[in-house]
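First, one chain by itself: the form predicted alone, in structure tokens.
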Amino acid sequence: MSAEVSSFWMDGDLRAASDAVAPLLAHGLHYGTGVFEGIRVYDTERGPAVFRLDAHMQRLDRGAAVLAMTVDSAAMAAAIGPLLRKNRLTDAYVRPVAFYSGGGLGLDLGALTATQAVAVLPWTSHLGDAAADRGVAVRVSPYRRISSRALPPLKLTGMYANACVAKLEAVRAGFEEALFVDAEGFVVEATGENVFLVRNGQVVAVDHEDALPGITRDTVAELAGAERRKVHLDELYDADEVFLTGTSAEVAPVTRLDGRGRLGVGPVTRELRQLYQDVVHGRSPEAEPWLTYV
């Protein structure tokens, strides 16, 4: 995603990009004590609309609470409209982030102070712009997802080193994405997306206690009337279709799974991808409760 934007919001003010800086000794830089969200703004006939803003900010609040961090998520949400106008964007990726920035490098979170910031960026999928059409090559990772018994599966900044290392290994092996599987062989999630399968026309949303409670996953599962349950890797291998969902990836078909031949971009995936696009762009009556116009 490009970061070539003119302005950010930080601690209540719009600032030039060159002035939105964090201190070298920020606690969050050293220990990953921060929380963030990935949110999309879509251009619609009624103007720019944030998709499922409330759900995203509520999840950010839950992550902040884990770190005993006080955030003003309402102020962060309110900054999106002015930022879009300042940066002349009508379709964008939004990154709100809060991190401990002052108070020392000790591990006592109660002594720390936090910085809040929001950025809006021109959107490109982190799986590549062509992923929705040609599909994604996915490799089962040798790494495990951080257990929910170690850290809650929320968007805590430090947790994503786990995802970065797994994806790096997959890319070096000639794939585009990594898939986390637990010690019993049950599918958890990809590094930045949740997982779905289609078998005999039935859509299944993979459910796992270690996976991020994805907002795009929830949306697509509702649109598809999907069954939500645990899925073993063997079942994924036998699926007719496999696809990933996420704020950045949207609905991305998996066309190569762990070197076991190629899957096609199936009809159910295509239909759900189009339905999702109709919803986020305000072309479907189901969209209205999920859109916040700015």
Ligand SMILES: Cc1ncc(COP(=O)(O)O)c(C=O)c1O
Given for the second form:
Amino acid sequence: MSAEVSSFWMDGDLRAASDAVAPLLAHGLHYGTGVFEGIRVYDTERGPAVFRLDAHMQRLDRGAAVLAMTVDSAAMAAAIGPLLRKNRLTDAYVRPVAFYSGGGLGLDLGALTATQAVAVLPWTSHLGDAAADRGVAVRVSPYRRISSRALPPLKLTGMYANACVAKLEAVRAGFEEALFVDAEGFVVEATGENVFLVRNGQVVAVDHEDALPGITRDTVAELAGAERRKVHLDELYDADEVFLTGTSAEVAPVTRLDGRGRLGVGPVTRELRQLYQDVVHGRSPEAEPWLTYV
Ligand SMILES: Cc1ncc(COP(=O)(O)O)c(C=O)c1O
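Other form of same protein, the form predicted in complex with the ligand, not the form predicted alone:
Shown next: the complete complex, the earlier chain at its head.
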């Protein structure tokens, strides 16, 4: 975790970062039996505001339910304000995480106990700030995204080994992000973002049963009046514009898709990027229900 952050919240208390530690035999460390969220706090004219806090916490609850884990997501949400003040942050990335930490290393989850924590970090984008302006180079991954029939597409910690190896392969090949497609060639998602395309002015939010139900995807689809449906890779190759959405990446244009170079950032992507910024910064009145001031 970042050295700039002095305090985390863990199991009900604000703790010095150096005291917020997990045991070596934590079940979640060995088997990925945890669940997390990635949330943004934006500095607005009315003070720091968490974007779509309820939606993030509901998704965390759904992931915890898959693991039969009891979490107090309301307490985690309530920790965000005090944590921001303690760490003197107004613009931040918030990382709630809950993981099995005690009760042994057996694979039966019944008797385990969980640890809950919240970290706030100074803001940095997963794709780098430059991605927004210059666009992201994306490579179709030789790896498959974990099927929803293997694990529901939620933010379970163990699932992210899949994302990490796909991203590693893409970066080694000279790209910045990997795109998962399924065995039939349908687009699933990127390693930490959902996918959109624009064709003849129509905006399409890529839907796939193996993709995380992204909160940014939902937001942008609503703002754009986008159609939500499955999309084949061939259709993505033919699109006028392609962009990625995620809490961290926000709205990030794709300017290279495999060997196909693209010129510049498309006008629809540019407009939606701006609209999204207005919404998350509370400059758009219809965004108010999505903002929780802390
Ligand atoms: C695998 C994956 N897909 C998509 C997303 C985008 O989801 P959201 O917009 O809710 O951040 C994320 C990030 O949370 C992710 O990890």
